Amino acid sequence: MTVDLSPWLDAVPPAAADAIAAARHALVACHENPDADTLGAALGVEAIVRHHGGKATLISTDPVPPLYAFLEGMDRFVADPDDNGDYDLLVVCDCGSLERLGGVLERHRALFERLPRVLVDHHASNTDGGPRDWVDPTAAATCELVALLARRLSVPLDAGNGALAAALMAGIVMDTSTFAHPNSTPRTLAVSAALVASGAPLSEISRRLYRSKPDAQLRLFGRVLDRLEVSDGGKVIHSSLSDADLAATGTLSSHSEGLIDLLAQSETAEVAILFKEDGPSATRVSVRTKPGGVDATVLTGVFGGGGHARAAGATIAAPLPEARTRFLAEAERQADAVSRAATA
């Protein structure tokens, strides 16, 4: 069964397109602190570029999280390029800005500014885009994206037997929430649906994203939980992650994946904080807010922060205590200023 992507294909810019298809040894970079859209739309690219008859070096400055390591391919992640490598193109995927790339950025500035680049991602928040670049913010997963560049240019979304489809899939699911979120269009659904009758293993996929953890990932978990805070009169619901919880329950940083979305099913909260401690003096910070009310973007913004209306993050310079004092005043002042029709 193919299911037919070719209402959506024109939406893919030709300059993007023959820019990843024109790649003799393409560097593909995913944003800090990896997830499964990044990775995914990584994997997407590096088949493409082999399709087309180059090779791809597959980037990622944080370690990819062991969530991820039932898809194939999350094992030729490396940290660092080689800075006299061959590279002709750079492809950085789900990016709002390229210091999202993190550290490896720093460290290998020069190469990543001489090089052509093709930004893909869907954060609204994006500044950054180029004339080759391709930025589209109704996509719920720059996987979508990347699923109907693969179609455009002709490579088989069962490449690999499979593992493409299963790369592109993990992407979506995790940026829907396995459609629960708002951000699922039709679009969405056609390239899921395309990517399933590619080999796609859906239910599996979402079980392991969203409905199997270790046990001392639940530990975490309850820790973090068990201090939720509400304030200005429930609009706001948070809680904070420090390094002692990951020492404590002997569990990574990649672990709190998924706690903030727990908070955000708080039923009175318009605004729903996880703080995190980055060291000593950085707290990063992640906010999920309820459809017709305070816009995440808007909220991060003003500490240098991004992402999509509904879920986006930021780091603040500055301790968790201290960080968190801040980013409430702001979130307190945003809720306030949402109205909601009483309902019967």
Ligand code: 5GP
Second form
Amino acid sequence: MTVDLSPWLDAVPPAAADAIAAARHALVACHENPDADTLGAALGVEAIVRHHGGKATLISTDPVPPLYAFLEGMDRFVADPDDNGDYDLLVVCDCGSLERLGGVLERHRALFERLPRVLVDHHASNTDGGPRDWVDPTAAATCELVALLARRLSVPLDAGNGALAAALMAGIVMDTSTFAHPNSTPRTLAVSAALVASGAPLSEISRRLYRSKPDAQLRLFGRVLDRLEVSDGGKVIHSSLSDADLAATGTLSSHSEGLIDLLAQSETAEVAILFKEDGPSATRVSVRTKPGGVDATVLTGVFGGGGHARAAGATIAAPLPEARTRFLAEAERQADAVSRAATA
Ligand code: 5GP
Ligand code: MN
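Form predicted alone already given; the form predicted together with the ligand follows:
After this comes the whole thing, all chains and molecules, with the earlier chain placed first.
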């Protein structure tokens, strides 16, 4: 069965599609602390380039978290390109700005700035806008856009025995929380139908990403949830995760994935925040906000971060206690400005 995606294929920008199809050796890069959307999109771009006779080198500055090991191809990501490699195109996946590439950008800035670039992304805060870029904030996931690119460029979505469809489906499941977030549109669902028809195991992917965890991770969640705090009369809920928590539970930093979404289940909070120690002098901040309330890109934007209106993040160059004090003051100020009709 094939699902008709033709109503949406005209939206694929020819400049982006042509550049990817013409690449002989594409450097395909993910954002730091990679998730299923950036990784799946990169694998999708690799499949397109290969289908058109080229090859791809897949870059992730951070190691791929074990959570994603069930997807085929994760072992092909490397942290660094070869500065003398014969790349003829850079494809940047799911990055709201080039800086989101993380450390690899610092290590190879000349190479990254020299290559012709295609940026495929769905972050509202993305303002890069190069001639070959495709930035569509109405897409639920970058993988939704890559699936349309693939179909537009005649790549069978069932390529690799379903591996391509599974990788792209994983990105959509990740960024919609299995179609639970308000970002799922008819196009998201049509693309997903096409991916399932092409062999993507939707339910298994959803289980792996959202309902299956090592016990150590559940213990980490317990510690962090146990110390949650509310402020601003319940409008802000927050908690913190230190390196000591990781050591005590034997977990990796990537095991914090999902915690913020539990905090965001608070009935009263306009803003849910998780502060994560990132060494002695930096703090990662994850933010979730309620529909119609605080714009998470505005809140994190004050601290140089970004993302989406309902889910965004930032890195603050300060130790956790200081970062928390500064960020909470701004979060409370923005949460106070939200007015809601009283619900009886
Ligand atoms: P998370 O809280 O799950 O790490 O990130 C939520 C969303 O915000 C994701 O879409 C992610 O790409 C984006 N995001 C997270 N951290 C940053 C950041 O430091 N800068 C920008 N521009 N976006 C971020
Ligand atoms: Mn994404």
